[in-house]
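Here we start with a single chain on its own, the form predicted on its own, put down as structure tokens.
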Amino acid sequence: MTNPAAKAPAWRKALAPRAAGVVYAFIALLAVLTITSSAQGRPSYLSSVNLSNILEQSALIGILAIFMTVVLISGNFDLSVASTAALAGTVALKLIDGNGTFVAVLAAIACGALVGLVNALLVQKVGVNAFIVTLGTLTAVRGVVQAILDGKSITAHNTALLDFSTGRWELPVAVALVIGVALIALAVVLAVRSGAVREKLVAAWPLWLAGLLVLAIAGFRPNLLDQAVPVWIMIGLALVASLVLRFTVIGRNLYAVGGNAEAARLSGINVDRYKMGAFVLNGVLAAVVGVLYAGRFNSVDPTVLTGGELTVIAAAVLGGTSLFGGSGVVVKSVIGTLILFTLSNGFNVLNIGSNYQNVVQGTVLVAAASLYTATSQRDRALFRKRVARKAPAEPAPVLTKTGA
């Protein structure tokens, strides 16, 4: 006899704190800040200008969080992303005046790929722990940045990166409506093709939720369709990464590799290829972020993006990504990033001191990690009970008499 509670409906699982807790937290945070701002007689916290500021502030860390999530899903993690971004930005600004924008950007991306490849080889081929390797590359790459800059900041005369990183692009309302409808239609088509319509629709909640959000913005807040280029890059990468991870063989294999590498290997999956690919991809995108960051100010200094790797990992963990591999959703990592920057923005708007900001952000992170851990343990306990009930009873040993 099966326990009905052991197999909850798909919609209930999708709305459970483990699956959608970060969305609830983000909505609750916006509600609290909106009510507090209104009570103090301040302008609306949800104004288009303030929401655009939050998106711009979080865009670069959000891009890093997307691909940190990919690395975490594969069963590794990378502490060197901020240093890699700093190196790429430094190389780009060093080369852009004398060699042009294309060569500068290409060299910066090559540096990111090289750092990612070094991490991948040391972790997967040599067998060194990922924490030790990436902690070492964090320090070494930061040292290279300081050596290149010689303790000084540099500024480029070529403003191509500045113009690109600070540029804005407005999505036409008609195009936004088409995109919103297309996202919802894609979720429905994928569900219908699979045969399990209700379950797949629930599983594809990032698609149809994004579609509804785009339609709402196009209908009620068209000003939000005018955003800085890094924001559009973050949104585009989040959408592409979500589709790849959820609906392709590559995505399924990556989850399998992170969940149980040995079982994935026995199934014929090239484990090293997926784990190393995640490191290299993370290095490349860290380089892109470094170029965008350097372009935003058209200058870099030896301390650029120091400590950024901790914010990136915090955003991924806040989004529910497991540090042990096999679990994570890039959209939720982006929402985790938005929560962190919304907290900072809200504290600044409400004139709350920086000391309290750190206390609250740390408390939020610990609370989220505790919630995810508790729900994961509960899910694992239910799974073990279900397996135990389904396992056939072991037959009692048959005793036979032997002659004297």
Given for the second form:
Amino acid sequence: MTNPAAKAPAWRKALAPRAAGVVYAFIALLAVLTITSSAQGRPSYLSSVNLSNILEQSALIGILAIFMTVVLISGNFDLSVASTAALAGTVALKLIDGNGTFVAVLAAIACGALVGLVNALLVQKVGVNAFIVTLGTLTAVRGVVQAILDGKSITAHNTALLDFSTGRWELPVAVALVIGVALIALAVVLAVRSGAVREKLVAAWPLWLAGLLVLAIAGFRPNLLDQAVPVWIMIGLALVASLVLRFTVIGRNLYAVGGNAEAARLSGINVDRYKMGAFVLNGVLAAVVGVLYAGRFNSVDPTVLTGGELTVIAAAVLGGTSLFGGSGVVVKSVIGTLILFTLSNGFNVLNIGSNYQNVVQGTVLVAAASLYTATSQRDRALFRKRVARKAPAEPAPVLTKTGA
Amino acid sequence: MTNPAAKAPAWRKALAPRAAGVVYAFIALLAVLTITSSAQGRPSYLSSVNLSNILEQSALIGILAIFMTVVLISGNFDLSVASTAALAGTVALKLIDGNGTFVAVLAAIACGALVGLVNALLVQKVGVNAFIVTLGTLTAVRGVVQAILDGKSITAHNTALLDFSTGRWELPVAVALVIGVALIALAVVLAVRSGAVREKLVAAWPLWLAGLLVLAIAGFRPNLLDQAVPVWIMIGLALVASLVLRFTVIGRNLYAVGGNAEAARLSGINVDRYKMGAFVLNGVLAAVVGVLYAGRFNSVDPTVLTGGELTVIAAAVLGGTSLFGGSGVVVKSVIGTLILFTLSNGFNVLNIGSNYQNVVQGTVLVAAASLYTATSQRDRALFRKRVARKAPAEPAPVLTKTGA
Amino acid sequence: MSSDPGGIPPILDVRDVHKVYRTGTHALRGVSMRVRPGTVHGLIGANGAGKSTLIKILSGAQTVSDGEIAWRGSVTEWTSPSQALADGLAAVYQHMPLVPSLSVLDNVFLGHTGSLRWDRARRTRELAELCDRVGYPLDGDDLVGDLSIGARQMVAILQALARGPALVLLDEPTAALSPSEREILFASVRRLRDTGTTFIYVSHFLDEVLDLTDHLTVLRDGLVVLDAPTASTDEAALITAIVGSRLAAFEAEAPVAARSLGEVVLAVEDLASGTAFGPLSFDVRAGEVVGVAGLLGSGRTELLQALYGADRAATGSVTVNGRGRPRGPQQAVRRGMALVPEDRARQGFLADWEIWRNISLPDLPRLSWRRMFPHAAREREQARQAVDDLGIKTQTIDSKVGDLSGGNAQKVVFAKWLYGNASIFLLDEPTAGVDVGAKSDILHLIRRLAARGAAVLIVTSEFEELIGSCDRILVLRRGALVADLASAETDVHEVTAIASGFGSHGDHPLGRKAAVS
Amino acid sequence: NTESSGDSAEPPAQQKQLTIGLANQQESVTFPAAISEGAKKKAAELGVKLVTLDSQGDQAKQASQVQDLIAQKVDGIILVPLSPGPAQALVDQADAAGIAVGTAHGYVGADRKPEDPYSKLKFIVTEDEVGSGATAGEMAVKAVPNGGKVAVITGAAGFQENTTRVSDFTKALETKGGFTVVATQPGNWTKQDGQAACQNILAANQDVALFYAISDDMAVGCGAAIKAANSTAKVIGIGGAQVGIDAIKDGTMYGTVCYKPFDEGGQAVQQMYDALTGKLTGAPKTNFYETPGVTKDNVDSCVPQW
Ligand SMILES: Nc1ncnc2c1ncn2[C@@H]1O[C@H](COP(=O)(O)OP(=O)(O)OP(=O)(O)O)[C@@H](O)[C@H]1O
Ligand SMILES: Nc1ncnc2c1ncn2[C@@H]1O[C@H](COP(=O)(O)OP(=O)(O)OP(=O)(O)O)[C@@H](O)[C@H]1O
Ligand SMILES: [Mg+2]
Ligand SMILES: [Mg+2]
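Moving on from the form predicted on its own, please list the structure of the form predicted together with another copy of the chain.
Zooming out: every chain and molecule, the one shown earlier first.
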């Protein structure tokens, strides 16, 4: 019945371009930029400073991409994040001088939750298409921002937000070493416990690779352990979201709801709750991003983050998230974000003329996505042929019984 | 087997908010604006001049919405239209002085077809997600425009395009009367021929309503028969596209391909050809729009039409087109466009503060869509209950024979 | 391999065909088969034997990995269904690929070439003629997405017949049909065969196969294990060929008459929903297996959905384990109900998910640490158990359910509810598309569930199966409960007669045919 | 000034080449693109290396570009700020890294006036937006001496120019008396939307005597609308762009205010050069370059730079 030779082992699947394509694309992009940059005699592209810059520049969009991925997994769509963030930032800065940081941040987050809730109700309860609902809230919420700011940019005097969101935090090298070792150890323990050591060890590559990465950073680029607060927040949220999606009932149900809402509903899952929850969560996190964004300059203006929603969705889709729901991996969306920002960072570092940046960016975007779509298909085709050739291994006993 | 009582007659379906919601929303919007405007003592909102203005302002986006609807019906997605239009306009104006109108327009349209073809190949042949492909071409094509224009706006001296796209054309009243009568006659003939006169007559409401509308215009607002050329182009394309979608096998197949590509393939339909055809068609028409747009002032600049794609998609979705393929009606997308432009026309006429326009616009967008989603659901529930009451016509005697 | 009696050349000659799917599944391992013109050629075998794969290859929907197919004597090079269709082959696929957003009319004539104009009036006439000829009325204006699964099956059949093909491939066309539609189909098949049309017919119903076909090919694990004229075989031989060494006692055991029934766990009073059914009232006790019989569209599916809380428009009262009517599936599950829906692809499973994740979906909290952190090992253990219990044919429990054969996917949907706390089972066509061996396994399992105190409500169009496995049978007709029969005291004929509106309790269907109402 | 440019023609050979970063707004927009052109030309003249970066209208990108410039250790940064509030933080960062910063076409500090430069700046080179409005107002009063209905076409919602360019315009009208502003509607900076706004306003107020569009593009669009509606309304724009000057020549527009982005870019580089070479010291000053009103009479005095 089973043809074991024909089956790809788990690690092969995990490493296939189809699954890890965005990682390869990111590595390829970094390699190209590093080589070009050193060929031009510029300082190392992979310097701590430059890498930190990329991370810092990506952090806020990265956070948005994480929760956009959650919404997309749940089978919905949210265009309103950038406007929501702008609203939250505006509210926070408007209130912070008069009412203190706590009230300001709370109010901002409440605004985000409210927008999320409105989206959720209109989409799930009234049944309007998510695209049109969130396009509507995108517009309306931006209008509210414009009405509040009346064409002016505002700056707060209370620097609490500024200090927080431009602050840096350094992970002690010792802690990093411990984390790195722990990750690798975990991978080994898991592999040993399961028996099939070699295979499991390869399958657990994200684990030990992350461990190695942490060790490498701690050893060779300790400066990278000193990052801006938003970067740590992004890393933390990506970790938490990944763990929840992967290892909890909530995560499992979310994928089910997005994959086949009807099957999920008949399996006893409260579909509305999950889909609405994703919207509200997205609104709240958009608000957090808005507050961090406003804090970065302690100032907002009415056009803040305009058009950011497309970047966020692009990052998620580049990370392989399906627009039809039911699939997506938040870490890959974060890597998708990193690709986008590495690209524009590369333009700056290589000083590519701004007229050509869009041409290159668009091409790289499509090329990255094509590359791993195409390879994963070729992969399959190749694979198919190989198996076909060795197929008729066992000559089958055909019982003919042609009578008459 | 089928319970005829449970079946809504065709006309009821055709007039239900679910089917005609966007028309109701449009009429409601016009009514509100007319009343508000006359309450403020302004000249009639429904004056020929104002209605012509709305039509003229909607024409180009309306054309884009028609073919966006075709792409959406085919189950795809195209974010690149606005950039493509910008490219075509740029190419046309760059070439027109040196090479003449014909070459310029041809080159522009070739550019549009090329972008469409690239989208088509990447989506259908390479298999990359349409969102990411067209986001990529959106960016790259805009980049090409920027590279060509290098931060400058250009103006052509040859005024052929200007004359064409700002020209007006008047439909003679007599012709309009004939068309109106012909439409009504057609509706009647169809109804009489089919036998069930009353029902068919109601079902054919778009036909005779259009006829009445044409007659009314010819009779009471003959000025409306004088329209800008792009308006006539929009009307012509909407008609042709509607007829092709409704009355040809090509149209059926397109809906099938979008509704269930696998089913279409198994029925022998060349799925790729239809989906790719929709992309190329969309590219070509985007180019036409770009040329008309450039012709309007005989000038383009690098930011021309930026962000237009969202308006176009919003118009199509507001018109009830599904983002998942397989359903959509081009005329409704045109009405969706009219709603969007009527709204901004209304802002100008009523002089609503620009800071509040977005709030109102977003709210109206969601309200319009909610309104007809909600009513169509309530409608269904109501309907079901009413029918339920008269359903069990034959009270069946329950024969119990529980043994043992 | 097989000689051609009378020297009639085969219309279709399948020569040593192999098929390896991209997942590595070797579905066909050298299948050869000759189909003579003007015959009904049966293709049978256990779930996952490769029947649908062969059908898809013949229709051009899949390509062979090795081997060749000769059509009317010349080797074909079909790479897409359009070529096979042009050559006169039409298929009814097991998963019925239709366009839900289009009307019945559009679907029936989908992909027809010829004129560019879509002549609606002409097509409507043609559909009416076709319906007349087949004897099954369909409203061309209905959206396919709104149809019940049985009606959709008929649309798919009409779609194939509308092309006037020389060879029709029918992949389990009767799995979703009730007896009367089956008869309609058989009559059409026989009539067309007599006018020269050839059929390849896949089914799990051996009686049908023996009745309808002229020649039989039995597949097992991608190999031909039997190839013989139908007349030279019998049911026993077929069963041996199908299930091979697996000895299955699938003769329906007589229902255990004296089984102690528990309390009423499901009390239904005046339940109604729109036009679909009702109002109707009945009780189900713990340990009782109740069958719901009825024809296509009689409202059985809607009844189960309403009991399960999935139909918000339903009215009336339902008491579940002493509590009120569940207001949604979530509540229903909490009250111990389980639903196996009839439309498995749309409502039953996630095609992209592995077997084990599908099976654990309804009672994931139970398999989780602190009801929150799923325990993959336990989930997988449960899935392995299910694969054994139900004989799901798969390489591993990591296979995607979308890649399984139809019957095996059905088993997965059934397995979802087997290991949880469910005490009231609502089973809508639980054995649709399931092979003979597995069907008896499932029926045994149902009886074991009942013996453990579960209440079971089975909807199936297999009245024989109902009588064989139920304690009691409710008969629905046009949404009304027209009979409540003890299965020990009734027979297939009576149930059929009542369901179709002839006769009542005590009538012999062949005798007086009195309408009930 | 003449002295400094005389010096710069032949920079001392032993001195290391200066690198100036230009963090521009959005070079796909014609105005900032012209600033960049002017800056490049002046930089070439002065023998300065100019790194131009384009934020493409994205505030976060501008911030990261300034960071990149700081990381590259340029000698000075000319910021074309997208928004005064966030720009202040960028200036602080550069200042903390010891890099000189000046702004062109904009200023820094959300609650400041352009005349009052932020102390960490070296200079501001910009146009006097409020003054331009006043200039436009003077022209309006001349164009329609008898007063009448006036409509204002602003840019897209959320831009500061919508208030700065309008406030003193209306003040001038009020001072003269006899004018009523019947509509203030956005034209989103484009010809087409400007045209639409004017069409719609004309439909509701046939007797508008004057349109004031706060950019030449919108004014040109407005002119087309007026022509189509057979109105006699006059149009005043702002910008002195090629389209505007052409429109004044052919009578579509009555007048405009002449902005000179090319000169502005050059002037900013010159100022930065002076600051870096120690010729510009002391408290920062705001340099409003000359933005005269232009009508048909003096149209040749404004050579369009964008
Ligand atoms: N698309 C697919 N991808 C991978 N494997 C597949 C695919 N379709 C079928 N298979 C595998 O091929 C084998 C044969 O499947 P097939 O559908 O032909 O069985 P079948 O005889 O039709 O069974 P059933 O009676 O359950 O319909 C099964 O093991 C199945 O899992
Ligand atoms: N989603 C739906 N929308 C509209 N009508 C429906 C829908 N589902 C079922 N119906 C109709 O409700 C009635 C009852 O259908 P139901 O599916 O409950 O019957 P059934 O006895 O289960 O038949 P089947 O054997 O076809 O499953 C039928 O007339 C059917 O056409
Ligand atoms: Mg099958
Ligand atoms: Mg059913």
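Heads up, when I say rigid core I mean the largest set of C-alphas that superpose within 1.5 Å between the two forms. None of these values were measured; they are calculated from a predicted model. Positions refer to the first chain, counted from 1.
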Residue 51 C-alpha moves between the two forms by 2 Å or more, core aligned: no
